[in-house]
Each structure stands twice: as C-alpha cells, then as structure tokens.
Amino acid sequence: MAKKILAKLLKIKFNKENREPSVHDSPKTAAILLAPALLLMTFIIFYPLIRAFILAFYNLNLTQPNNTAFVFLENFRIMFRDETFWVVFKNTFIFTFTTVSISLLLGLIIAIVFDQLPKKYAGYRGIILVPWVIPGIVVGYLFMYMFDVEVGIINFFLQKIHIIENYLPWLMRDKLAMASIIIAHIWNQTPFFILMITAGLKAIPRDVQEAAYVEGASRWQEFRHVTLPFLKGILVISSLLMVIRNINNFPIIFTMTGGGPANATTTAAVYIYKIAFEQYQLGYASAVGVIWVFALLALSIAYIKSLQKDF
C-alpha cells in the first residue's frame, strides 16, 4: 500500500515538472490580468501630479475663476521672493531632521533592548507598536490637550518635579510649539523604527555575532562592526520613508497648532493647504507642491545611491 502511494506521488511530481507550459503561464496573460489595476494606479498617481505641474504655470484663484491666465514662471518667481516660503523651508528641514534622527536613535536602542529580553516578554512588543497605529488626527488632539497651558498634564508633571515654576504656553510660543509637534511625532513614529530594526536584528546570523565574541570583541565592537553593517540597509530605507512621511505630514501639526504661532510650525504640507484651501490660490499652491516633489525626488535618489554604494 505504501509503495502504491509513493508511486502515485512521484508520478504527480513528474507530471508537474514535465508538463507543457499552459496558456495561463505566458507573460502576455499576466500582463492582461494586471493591466486594469496598473491603469487605475497610474491614473490615481500620475494624473494629480501632471495636473498640479500644469496648474503651476497658471494664475488660478478660485475666487476669480474667470480670470485664469497662463503666467509661465511667475508663480515660481513670486515663491522664491516670498519670505514665508523660506520660513516654511527652514521649519520643514528642522522638523524633519530632528524628528527622524531622534526617532531612529530611540527605535534602535529600544529594538536592541527588546531583542535581548527572554522570549516570554516578546508579547510586550505589541504594546510598543500601539502609537504607530493610532490615526494622526487622534494623536494631534491627544498631545494638544497634553500641552495645554491650563489643564495639560505636561506642565503638571514638569512643575511637580521642579523643572518649571509656572505653566508654559507650549502651543503659543514659536520654539515651544515646534518642540511640541516634534515630541508628538517622535512618540507616533518611533514604533515604526522599532518594528523595522527588530526585523533586521532577527536576520543577523547568530554565528557571526558569536564568532565576534569568541575573537574577543567587546559589546560595542560587536555592535559597530557586525550588527550595524547588517542594519545599515534597513536604517537607510526606513529613515527615507520617514523623511518623506514627515515632509508630507499634515494632521498632527494642523490639529495641534494649525501652523502657528506666526507660521512657526508651518511645514510644507500645511503651507500648501493654507494657500490652496484658505487663500484659494491653486496655481501658486501647485507651484510650491512641484518644488517639494522635485526636492523629495532628489533626496530619494541620493538615498538610493548611498544604499547602492554601501552594498
């Protein structure tokens, strides 16, 4: 009986390996099946981008729809002479660089600590990931009340541990407001780095780490010469994703400060929103958006080249 079953299994395997290629296996069939989804995705992604690029060369104000005119590079000339644009550029750079740097460092430290814990504590990693899955608008309202000058819990604790004497108006002063939105975003996105780095740590061969210890390497030397090189690719990719996300981040900033006070926390996404939907200048907003698209494209290319250089 066992021999008959084995013979049937071998016959099935032989028939699968030596069967004629089916019409369903051809590249043409795969292309036909994927074409509707690809066309839909192309329309969703590229149509708004092309439309925004075209509008960047027009003077289009929704309050005066009949006065639309082709102005070529006028929107860009106005933009580069606008002081607010350069304030927004500085704010976006400071916000993105600080948030991604601190989140990456915290994520790396926490991931390494959790990686050293016994398996019975592995379930606690799920709790660490909770801030990442909370919607941005909820995070914005949560931290807006936490930093409130009168009822905020941040002021309460800082006063209790004698760091401050009087309650601080966190969301009403420029530097404090920027610090507030940075803290909120660090809390929200650090779990993403923890998740990515934890996955990278699990992919490191244990025998390589053990060989380093056998050779007399210290914990720091093992991390620097073994662990970090293995994680470099993940660190580059995850930080690039977070740079793009932070430059385009809108809900948390808009909920907490609305870009204020006096544009102190206005970043690229908030600035474009204000121009387009508060001032109704779609042409000028499109021009600003096009500049940020090219800036992100250049940054992405630089990241990818650095990744290829290292590997």
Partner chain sequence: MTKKNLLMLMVLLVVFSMVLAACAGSNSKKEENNTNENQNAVENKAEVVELSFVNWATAEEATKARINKVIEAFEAENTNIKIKNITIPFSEIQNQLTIMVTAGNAPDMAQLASDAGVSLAAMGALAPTDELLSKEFLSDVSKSYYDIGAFEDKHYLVPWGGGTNGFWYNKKIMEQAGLDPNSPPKTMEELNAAMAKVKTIKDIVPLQYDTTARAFTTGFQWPFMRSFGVEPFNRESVNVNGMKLYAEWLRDLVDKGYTLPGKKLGEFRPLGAQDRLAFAFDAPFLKGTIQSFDEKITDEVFYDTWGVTALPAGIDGKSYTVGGSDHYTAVFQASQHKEEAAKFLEFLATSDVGLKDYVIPMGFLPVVSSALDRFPVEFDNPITKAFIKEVVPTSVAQPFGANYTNAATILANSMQEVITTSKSIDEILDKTQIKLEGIIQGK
The other form holds:
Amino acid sequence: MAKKILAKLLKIKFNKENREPSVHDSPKTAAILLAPALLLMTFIIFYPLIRAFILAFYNLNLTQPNNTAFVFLENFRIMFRDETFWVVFKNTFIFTFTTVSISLLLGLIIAIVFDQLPKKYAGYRGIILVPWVIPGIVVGYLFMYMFDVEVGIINFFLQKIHIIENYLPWLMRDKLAMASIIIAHIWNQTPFFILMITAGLKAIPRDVQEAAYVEGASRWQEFRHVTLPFLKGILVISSLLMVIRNINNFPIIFTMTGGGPANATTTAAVYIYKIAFEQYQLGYASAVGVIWVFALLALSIAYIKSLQKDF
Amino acid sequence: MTKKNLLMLMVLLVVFSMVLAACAGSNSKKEENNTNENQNAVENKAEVVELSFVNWATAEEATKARINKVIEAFEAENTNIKIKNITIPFSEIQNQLTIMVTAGNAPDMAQLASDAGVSLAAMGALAPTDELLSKEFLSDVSKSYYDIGAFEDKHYLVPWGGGTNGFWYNKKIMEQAGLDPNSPPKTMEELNAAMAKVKTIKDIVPLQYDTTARAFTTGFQWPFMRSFGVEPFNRESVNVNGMKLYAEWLRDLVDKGYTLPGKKLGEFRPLGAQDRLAFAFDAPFLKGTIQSFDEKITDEVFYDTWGVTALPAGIDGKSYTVGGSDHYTAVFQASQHKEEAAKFLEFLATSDVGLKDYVIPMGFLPVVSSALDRFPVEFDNPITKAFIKEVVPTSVAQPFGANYTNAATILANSMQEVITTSKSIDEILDKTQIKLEGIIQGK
Amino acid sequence: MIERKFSILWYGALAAILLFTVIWTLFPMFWMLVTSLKTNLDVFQVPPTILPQDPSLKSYENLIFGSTPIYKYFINSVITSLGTVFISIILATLAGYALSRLRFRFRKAISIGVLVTQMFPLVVLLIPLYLLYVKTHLLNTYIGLILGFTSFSIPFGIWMIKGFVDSVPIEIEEAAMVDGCSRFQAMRMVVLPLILPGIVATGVFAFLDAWNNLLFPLTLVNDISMKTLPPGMILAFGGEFKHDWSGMMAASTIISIPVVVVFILLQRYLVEGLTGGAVKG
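The form predicted alone done, now the form predicted together with its partner chain:
Everything in the complex follows now, all chains and molecules, and the chain you saw is the first one.
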C-alpha cells in the first residue's frame, strides 16, 4: 500500500520484476547481505525442523535416555489411535475458527464505525488497539480471574442482570471453558483486525464512494458493492494469518486453563508442549508436531497465494 | 513529532528502569554483603561448600522465616557449609527438577513429595541414602516413612515431616447445621447426609476436595477411591473400569455443589480460616496454615473449632488414608557434596532447632521416634494425638515408581472429565482403563 | 466533499457500538489495575466493589520486596528483549534489502522460504532446539534466549523490510550510484533513511514478541535467576495458593506497562509496518 501511495506521489511507474539489474548486483553482495540472517535461521529454524522430522521416527524419552530407539512409524500409529489426538484436532479447529470469525466480524464493525467519526477523534483509536499488545500471560491470568467461579466479576455481572441464577464454573465445564478461552482471545485479537481493516478502508478511493451515494445506493448497498470488494483482499489475508497464529497460540490457554478441564481446551501447541515438556516424550511430541507442520504448510500456501493475488 | 515521541519513550523507559533498579538496589546490596561475608569465610576457612537446595518451603512468607531460622542454625554449627535456597512452587517442582536433571543442571538437594521423589529415583537422578545417612539417624527414623522412599531395594528419600491426610471437621459449622459436633460422620453415607445439611447454610463449602489435573490429585483422591472398593492401579494391573461407584459419587459431589471444582487443595485452606469450610481431608499442618492466615486463631480457638479423625469408612467398613502431604528431601546423584548434603537433610528432620522451629509449629508429625520423647509437651495436643492414634494406622501404600506420575496424571484427568462433561461414566472409565494398561503393562 | 446525513437511528447505533467497544476494550484493563490496588480481603468481598475501599500499593510492595525476585526477571526481560531488537534489526535490514533489490538465483525460493518459516509452530522447533541447547550449553544463557526469540522476529522483520525497500523507487538509489556512491553508500545514505519507519517497526515487533514470549524462557531456561517476566509469573503464582489475585494483577500491570508505553508512542510505525510491509508482502 505504501508503495502505491508513494508511486502516486512521485508520479513514477516502476515495476520491480522487469527492472534491469544494476552493475553492482552480484551474487557476492547478495551472499554477504543474506549470510548472517540465513546462518542464524539455519541454526534456530531449519536445523531444528529437520531434526524434528527425524525425531518423529524415534522413541526418545527425556527421563529414559537409554531407551532411545528408532521405531519408524510407531509414533504415528499410536497417534492416530489415540483419542486425545483427535480431541485436540477438534478443539484446535473449533477454537481457531470461532476466534477468527468473531474477531473478524467485530473488527469489521468497529473499524467501519470508527471510520465514520470526524477526523479529530482518530487519535483515540489507538486506545482500543491496546489489548493487542498485552502479553498473552497477562491476558490469560486476567480472564482466569474474571471467569473465576468464586470471585469472578463475570459471574457476578451475569447474575446481577439475571442471565444466570447460580455462579457458573466457567473454567471447569468443558464447553464453558472453551467459550472462556475464545472470549479472551477475541479480546486480544480484535484490535489486529480493526487495524488492518481501517488501513483497507483508507485505501478506498473517495470518489467511488461518492459515486455510489450520488447514484442513490443505500448504506447497505454501498457496503455490499463498494466497501466489501475493496476489503476482500485484506480480510482474506488477515484471517489466514490469524488462523495460523491461533493454531500456534500458547500462552493464554496455558495460563488460563492449562488445556483443561480434561483436555477440553487443549489445542495443538499446548498439546505438543505438554507431551514434550511435561511427559518428556520428545519423539512422540515431534511426530504430533510434524503432522501440524503439514497442516500449517497447506494454510501457508493458501496465504502466500492470496498475497500474490493481492499484488 | 517523531523525535519528541522517541525522546519521551526513552525518558519513560529510563525512569521505569531506575525505579526498579532502586527497588532492586536494597536487595542487591544485601546480596553484596552476603558475598562479602562468603568471601571472608572463604579466606578464613579456605573451603566453603555451597549447597543448592530446591524447595517450596520458602515460597511463602510464613514458612520462609521459619525455614531460614533452621538454615541459619545449621550454618552456625557448620561454618564450612552454606545453603543456597532455590524457591520453586509445589506444583512446578517435579517438572522443573526433571528438566534440570536432564539438562545436567541438577541441584545438590531438594524438597520432594513422595511420588515425585520415587519418580526421580527411578530416573536415576537421586543418590541412594542407605550408605549416606548416619547410623544414628537410620536407627531413629520411622521405618514406615523411610520405606516409602524405596525403589528396587534401595532407599532414596529422607523423611522430613509427616503429612498423612486426616478427616477434619469444623465443629462450629456442624452445630450450625444441626449436627452433633462431637460425632463426625463414620461412613460415606453419613458424610453425604452431613454435606447435604451443611450445604443449606449460605456461603459454606461442605468439602475440601482437590479436582485439579495433577498427579498429586490422584494421591489425594486415592483413599476415597479405596473407600468405594477399588484400588485404581498397582504395579501390575489396572482396575479403573471398576471405579463406577466412586465416579458417580464424585460427579454427584460437584453437581450438588458440595465442593469447588478445579481448585487446588491449598486453595481451600483460606476458606478454613474464615470458617467457611465444613469438612476437609488434609495434612496435620492444616493447623499451622490456617493460623498463618489469621492471628486471632490461637491454639485454643483452633482446638475448639476443628477436630480430626480417620476418613469415614467405605463399603468394606474400613477407613483409608495416604501420606499425601508427607515432606521428603533427597540428595542428587550429580551432587559433588553428598555427605554435606545428607548432614543438612538429617539436621532438618531431627535437630532440636529443626523440630522446634519448623516441624512442630507447622504441625507436622515427627518422622524420628526420639522426637516424641524429646518434646513430650509439644506433641501432646489433641490434633497430633488423633493423627497418631486414629489416622496414621489407616495408611495404605501407593504404587510409586517409574510410571506412577504418568499414570496418576492420566487418572486425575479422567476424574476431571467425570465432573466437567456429561459423557457416560462407563465410557470415560473404559478409555482410561485402556490408556493406563498401555502405560503400566506396556500394551 | 459530499457527506451522508446522520439519521437519529444511525447515530444511535453508532453511539451504542462505540460505547460497547470502549467498555469491552477498557474494562478488563481497568479491572486489572483496580484489583492490583485492592487488598486481598477486598478482592474476596461479596458483592465486589468497583473501586478499592482503601487503595494500597501493598501488592506491588510484596512483589518487589517479597520472595519473588521480580526485579531480576524484569532485568532479564529487558536484556533479552533489547538484544533481540538489536540482532533482528541488523540482520533483517541486510537480508530484507538483498531480497528486495538484488537479483540472484534462488531469490524467490529464499523469499518464500522466509515467509513460510513464520508459519511454523515454534513449539515443534523447541524440542530439537532444547536438545541442541543442552549440548551446546546455551540453556540458561541470555544469548540462547535471544537467539530463540529471533526465530520469530528475523523472518518477520525480513519481510517487513523487504516490503519497505520495495516501495522505495530504485531510480533514487540509481541516481545516487550514478553520482558515484557505491551500493553500500547508496543503501546507507538513501535507502536507510527512507525505510526508517520499517526498521523501527521491525524493532518494535521484535521487542513485543520477546517481551511477551512465554514458551521459550519456560523451556530453555531452568535456572530461576535467569527467567524472564512471563515464566517468572508462573513461578510466582503457580503455587499451592492461587488466591493472591491482587498480587497477580499487580504483576500483570508491571509486565504490561512497558509494552503499552512502547505501543502508544510508536503505534504509527506498527500500523505502517503491518499494512505496508509484513502482512502484505
């Protein structure tokens, strides 16, 4: 976007792909510039990734290092027969889908409403974006406190307005616990969508909107036929990005419910962490991880495709 | 505007760090002094051994002061040894120690619960104690406590304080509910009836019951499970699918609001201090803990309010309990100073200071037989007497070992599933049965 | 400019949504702050009081002077976060520039590869990383933790910088080079000032991620004195007595203040970074 604006400003048309390489372009320069980052990434990303694929075929338990053995597909066999794995799969899907779709919807509504405000209030938008940078562990503890069965303000409030009769054990009932973690994440992530969608709204040419108004389009029609098509790209990209982020999400769930009660809120990242660092079964955890890497890879390809389409 | 903002950010950050540094300053100065003293000591004695001691006893202010007193007395007696406390909360300690050991980062010694201790011993992380401890200590230590730390015919754990769980009843609340305060429930049926009566009083929690998903939870629930006729698993076999009666009782307990689901055992103790808890299943140090919340609860007030006895009898007419909150210590295999460490651990359990300043005021049961003779007055109180006479004899052992933590965690998770879902109990138990068979019988 | 007229209904709906948004966003943070100023006796009060009956800083005092070495955690957090910012900015700027400007084989493959690494579940990488750290003695070190943190911020930063460099017309740079600058001089004197917002944004994201990260310090550090704030908080409040809500909220407030300050002062860069560079390649 910045590129488009800049291009307009400078009235220069440039096309990066057809650009003539300059004399100074040499693989050597590229190597010098890229080497530090790539070396570091090899050490902390690529090597561990390859090692994880190898570990997936091993039985490696941290507490019994002498029993390490190559077991080929045994880990995967156990995994697919393990009911918990499928529970986690389902949880991750429900959690991710609900969180992203509700945050997206809320973000869309709020961004549009704030866009209607006079310009001088724009500065206040910063305040409603703050939840986005609050550390996950703080969000987790804060919502654990607000959802507490004994002193939680949410129970108190709901009872006060007669929605519930008795205090609910929010974090100790399977479906309520899932709802609780979803609410905490929506609070945390809606600002991201507000931010992205606001940027998208700003890029809609004013004259198109005005033309729609002059032709007598209702607000809904304007939204449906002007705003939404312009926003489509940004909505798809930010949703995909957040789907990926949520599958990997760890701190809020870990602190709020620890994946409980009885695995009802255990999602992929929490599950892998627990197998690896609470049960110490590194081989099995890697096998579960590998499956998720493939699932995420599919999503990443969709993400990259939609990025390229947008440009 | 950018520059102004950046400047402001810098100023704010600097101020913030200075405030923190100032707060930290007072502490670090103290540390400096300490290190100076250490250095002096080094110069004087040439050889000062520093022993790291991982524990949860220093995690709370009340117990921290007491334990530090014992440590100071030990260091005064043994000027060549310094103890370095490393505080880790109870729930995290086993996991942290396991990780530390596998990373080659083990401490010299640690405070441990019995199950965690045997698990670490099975990993090969702990040093066997039979040769390490002194003859006097070994002949004085109570055999029933010492044997719990056995793994494959060697001992690994040093008993510190006895924490058998007993059945506590609040006489005031019982009276309020129209129950006879001097006759606590004798059977599970009577307990159910009593809880129903107590429940009618506003803001009272009838029963302290740990339903978290920790291995510790299974230890806590074990005597109740036994009361309903089943030992969930032992080293050879799994009997989870026979636990239907227990699971139904548990589900009922939560559905009827007789306990707060998902709370740790310790989280009920403040309720006890506010007289909002009718029945508890807790260690003898419940007394010390409750008193630490409220100074007004003197010994006299406490004995007037609380009584303790064996758990109401189960379907076979017998009462059960486990040493759920026994506190042990252990020396790590990787320690360079095992003998000094063993000396310190003995000191904790049996020295006069250790008994007078920690074991007795906390309300632990003594783990050495000479303690009762040395402090006859201090141990002569209704709670300790009831524990020794009525509760401890009902103790049963649990199948600690390499697989225990794993199996116990899974079982605790299943019990959580019983109380947090509407799934059929048979289904939950059958699934758990298969999982545990996989772990214990290697299926 | 033509503006739509505001009908009463439309105006009412807007106001309602605004009100909801503000309460929904601010109430949890307000509640955190209020609880941190209450005594625990106050916290357990039924019905709860909206404002503390007698506000006290006791919880903060307990945190700072009590048995939790929170000042140590704080210092560890500052060191590792700033270290991450430093390394990420330098490496991401160099690499991002190269991927945007230079032409070489595998350019596209590397670009996509960098993008994909942002999607990997870090927890999977953590397992081999843990074993590697045990072997290389990087457990319980600042540098180990910083390297771990950069596994997110470097790929993310590279793409952000690449996006920003893409938006700088190459003609400007070529003009400088025609005037006798070397590529590195042109980069330093022409490109860097223009992409400064992107560099700041990279730094801010690196800081936020490192400061908020729980997973890495939870596993790659098992020496208590080397923990950062998030795992330190688990150690402080994961104990047998979870009832110290006031203390927990006080610690939450302390952890949040630096990131909120950074965000409020630098949010312009963040917005620009996200919408201009990172997300929209």
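All of these numbers come straight from a predicted model, not from anything done at the bench. Throughout, rigid core stands for the largest set of C-alpha atoms superposing within 1.5 Å between the two forms. Numbering follows the first chain given and starts at 1.
- Relative to the superposed core, T42 undergoes a Cα shift of 2 Å or more between the two forms.
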